[in-house]
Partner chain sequence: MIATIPSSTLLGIDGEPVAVEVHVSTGLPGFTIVGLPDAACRESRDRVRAAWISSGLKWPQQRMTVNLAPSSVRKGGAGVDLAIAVGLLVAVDELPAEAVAGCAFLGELGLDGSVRRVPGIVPLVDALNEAVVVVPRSCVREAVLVARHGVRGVDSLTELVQALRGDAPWPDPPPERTTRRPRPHPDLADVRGHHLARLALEVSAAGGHHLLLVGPPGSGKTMLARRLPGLLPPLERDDAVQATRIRSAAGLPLPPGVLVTEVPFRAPHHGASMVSMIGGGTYGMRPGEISLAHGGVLMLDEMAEFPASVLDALRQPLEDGAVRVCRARGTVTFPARFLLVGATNPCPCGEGGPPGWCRCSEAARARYSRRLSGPLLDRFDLRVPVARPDVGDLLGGPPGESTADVAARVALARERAHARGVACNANLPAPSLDELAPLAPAATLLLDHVLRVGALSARGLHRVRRVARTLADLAGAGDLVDEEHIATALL
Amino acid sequence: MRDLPSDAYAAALASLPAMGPRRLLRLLRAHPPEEAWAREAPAADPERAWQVCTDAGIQVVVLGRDGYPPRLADDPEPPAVLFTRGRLDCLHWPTAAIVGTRRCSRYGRDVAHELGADLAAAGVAVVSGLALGIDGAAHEGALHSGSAPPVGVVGSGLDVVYPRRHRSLWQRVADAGVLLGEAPPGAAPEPWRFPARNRIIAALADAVVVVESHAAGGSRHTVDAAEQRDRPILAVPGPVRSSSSAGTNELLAQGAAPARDAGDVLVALSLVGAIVRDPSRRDLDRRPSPTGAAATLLDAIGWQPATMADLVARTGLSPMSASLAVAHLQRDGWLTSRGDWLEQVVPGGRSAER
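Coordinates for the sequence given above, by itself, in the form predicted on its own:
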């Protein structure tokens, strides 16, 4: 066996069956990686695990050694081994985690995209989990800004893209910032890995922003981890009848700070001097202003998804007039549809799902 760096033995240990994060941490706190390997799996070959990392362009960083992120080194539950692609120096930037439900509304996607773009433009690295919905929209926004680097924390091996439709997004995050996780190459996205991933998101964040969350959503894991680490928690207010805002509205009722725009997040981060876009300013919205029946209908829909029948009942417009008004509003970028449901688009809103 050729001479291998100590990190190779740590990577191989992480790849052993049934080697969870806590067990790995105990081992590597008690023994150097080579010694721990000799105790746990002396008959196996660490060279293969190291070659897999090398071939995939994955770097290995071990707790207590040079290059390990200071943000995680002092955490109560630090990953014993990190697998990374990209630049770990991205973690020197101020950071904000933007998280939320996979089953989000158009409103939620647009707000997440806008927060990601505005925070990145203000010099804040956006941290998220690269999941569908809010996570992906936030990173799309950060990449659209082209300013502060994005930080992606994943719950599978860096060579196992999950969800598959985010393959391009994973690559763009790695190219522009850093992609990291504690799962070794080849690790499947098992359900237990995502709460574990969420503690890393919370540990890397200077503040956590929840955009949309169902009442029992997975975002709660990140919030709980952030509370344990004394991180500021903000929540985006949402329609009271929208199930995808039930969790965020509950956080607000429990005392979380509101995140109406990137400015609120910058205040929580104690950052000053950054100018961000205010979505309420009409001079930044280039869509033609609705008039007549279209304006009436837009006021009636508010920020809650509605059907055509709902809008006819609320406005008193005839079905034909309401249909024409909806067509004009969709053409001008004020409304979007999902099945039978219509939703308003926030000023400057963009779909984050390409």
Contents of the next structure:
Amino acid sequence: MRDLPSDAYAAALASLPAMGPRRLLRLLRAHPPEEAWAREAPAADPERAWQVCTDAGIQVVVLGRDGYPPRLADDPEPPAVLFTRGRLDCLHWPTAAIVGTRRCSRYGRDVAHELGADLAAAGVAVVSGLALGIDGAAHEGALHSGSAPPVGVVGSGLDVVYPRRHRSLWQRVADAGVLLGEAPPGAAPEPWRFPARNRIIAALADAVVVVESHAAGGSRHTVDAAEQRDRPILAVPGPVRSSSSAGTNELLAQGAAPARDAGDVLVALSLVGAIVRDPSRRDLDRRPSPTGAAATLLDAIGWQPATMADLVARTGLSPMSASLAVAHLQRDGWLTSRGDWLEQVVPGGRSAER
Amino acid sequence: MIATIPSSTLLGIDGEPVAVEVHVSTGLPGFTIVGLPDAACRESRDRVRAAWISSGLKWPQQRMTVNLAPSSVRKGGAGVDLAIAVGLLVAVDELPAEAVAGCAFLGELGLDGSVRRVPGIVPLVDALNEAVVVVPRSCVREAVLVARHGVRGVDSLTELVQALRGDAPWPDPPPERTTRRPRPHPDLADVRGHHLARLALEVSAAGGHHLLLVGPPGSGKTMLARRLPGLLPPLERDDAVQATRIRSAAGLPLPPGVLVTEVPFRAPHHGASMVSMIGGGTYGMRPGEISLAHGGVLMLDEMAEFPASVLDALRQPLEDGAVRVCRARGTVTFPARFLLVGATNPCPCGEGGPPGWCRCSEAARARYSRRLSGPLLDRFDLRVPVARPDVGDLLGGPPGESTADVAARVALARERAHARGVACNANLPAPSLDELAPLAPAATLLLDHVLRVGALSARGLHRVRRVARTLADLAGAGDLVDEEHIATALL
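The form predicted in complex with the partner chain is what I need now, so please give it after the form predicted on its own.
The complete assembly is shown below, putting the previous chain first.
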């Protein structure tokens, strides 16, 4: 057998079938990796697992050795072996996790994008799970403004892109910041891995912002983990009738701090003053004010998505004059459409187009 | 002795003349049929023999051969039974040859000697050029529709023999059926709320634009679609004859006045097979649902549940207004010009709702929307969301405009389209849109903006302009297409 580094044995141990995070942690706390390997799989060859890591450009960091992130080392449930791509020193930046549902509204997507962009610009590394919906939008935002590096925490192996639609996002996050996870290369995105992944997100973040979540959403795991670790929890307020804001509004009712914009998050991180709000964005609205039918229609839509059929029923306008009003409002930037749904555009807000 | 009797067989919705040649000679007694008969046709042998004996005639103990010419055409069905029987009668000298000169015969024989109706009488008679056609008595009214022949109806072989011998007069044609009023199409006045969908129905009827209704279950998609045929103009003579031939060939009952004038409405279940939709089949070439909807409305409820292959097979007929069904035994063209109305749920759970609202995952929604292929969706000029109507509208809201009022506007708009040389605006050729649907300045500006922000493709542009043309025609707005018409068409 060739001389292998100690990390190789750790990686091989993590890749053994039926090796969960807790068991691995117990094992590696009790024994050095070589010894643990000899106990667990004396007949097998650790070289293959190691070869997979080096081929895929995946680094292996073991708890208690050089390079292991201090934030995780102090954690009650640290991952014993961490697989990473990108620069692990990104974790020296102040961090904030932006999490939320995969089934988000346009409002949630836009807010996540905006928070991601503004926090990154203010020098806060955005930690998120690279899932569809809120997670993806937050990282897109962070990459967009590109000051602080993004930190992506994933539930599958680093060579198993999940969701596949985010292949390009994975690559860009790994290039600009760091991608990490405790699942060995080749590990499928099994459901149990995601709550485990969420605890790492909570451990890495100085504050957790939930942008949108349904009443019984996966964001709850991240919030629980953050509570155990005494991290501040913020929630973005949403319409009380929107099912995708039910979870966040519940958090606010339980005492989470409201996150209206990046400034609120910076206050929670005690970084206040690092960002100056740009007055031109919120207070100067250069859009021509709607009049007549367009004004009636804008009143009728409010801040909830509605279909054209809803609007015609609500306003009593004829379908044709309502269509004309909608066309004008869209042209002037007051309304935006997604499929059959129309929504009012937030004044000055940036929209996270997909 | 030899006798030749004219008859015809059905190929698709067209009749094909067949000469029934009967040869009787001495030899080992026997009865054979040659000339590419299918199973039902081959069984003629037994039916003719039984009917013959039941009619009190003496079955000849001779060698009898029946040839169905031309032998290259496959003969299906039992329609030549009567011709075979008459040929035998002539060949064994039961009837003089002069008695049947210039007569063609169509009909199936029962074992008791009765003459039964056969499907497709209209095209079958149309294929014949003889002066007199003898058909089952119950088919006389259909046969008369062709109006080129003297039509005689008989109920039994005995009756026929007596009439041909001159022993009895030809039986009277059946009395005209007391015309039951056809069940009228449901009225648009019953529809409460649904302002946008009502407009969409009107535009669809006026411009011949295919319509896709998207909404949760129970929102009234089917109810709305059923009101579309009532808005369409009644079938013109040519279309009515075509529709009658198609129904006749499919063996479906014809209306009391025989000629199909009512706008057809077909709503096949989503379990429909390719052959049932397009046409074809093992026994003869039957017209499919798209042909039965010719000149009318084909509704596909739960469109996403139809097999993808069936939906994609609709694309070519939608383009050509006809479908060519090719089989090893022959090729048949069925007319299939219809207005397509699709109804589908917005997502697998059916509830839809704003983004982030319903419980379907993003991936499930994407999978669901992929079931309808892009090229097929492109055929729909109109896509309309249908929401559950307001409670206030359902209970005691004002009744809507009636079908008759809307149909009058539709008829006017269609007249304007006719003046442009097309049947409806959906057929306006793209190159002549600038000339036939000129834009008002504000409309140009609006289109310019939408194209610039990438909300509309070039193909979509033509669609929008055609729909806007129809909207302007409905409003009686004159030649120019205005901004509001474009705005509405953009939805």
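By rigid core we mean the largest C-alpha set that fits within 1.5 Å across both forms. Residue numbers count along the first chain shown, from 1. These figures come from a predicted structure and were not determined experimentally.
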- Query: Core-aligned, is the CA shift for L335 between the two forms 2 angstroms or more?
  - Reply: yes
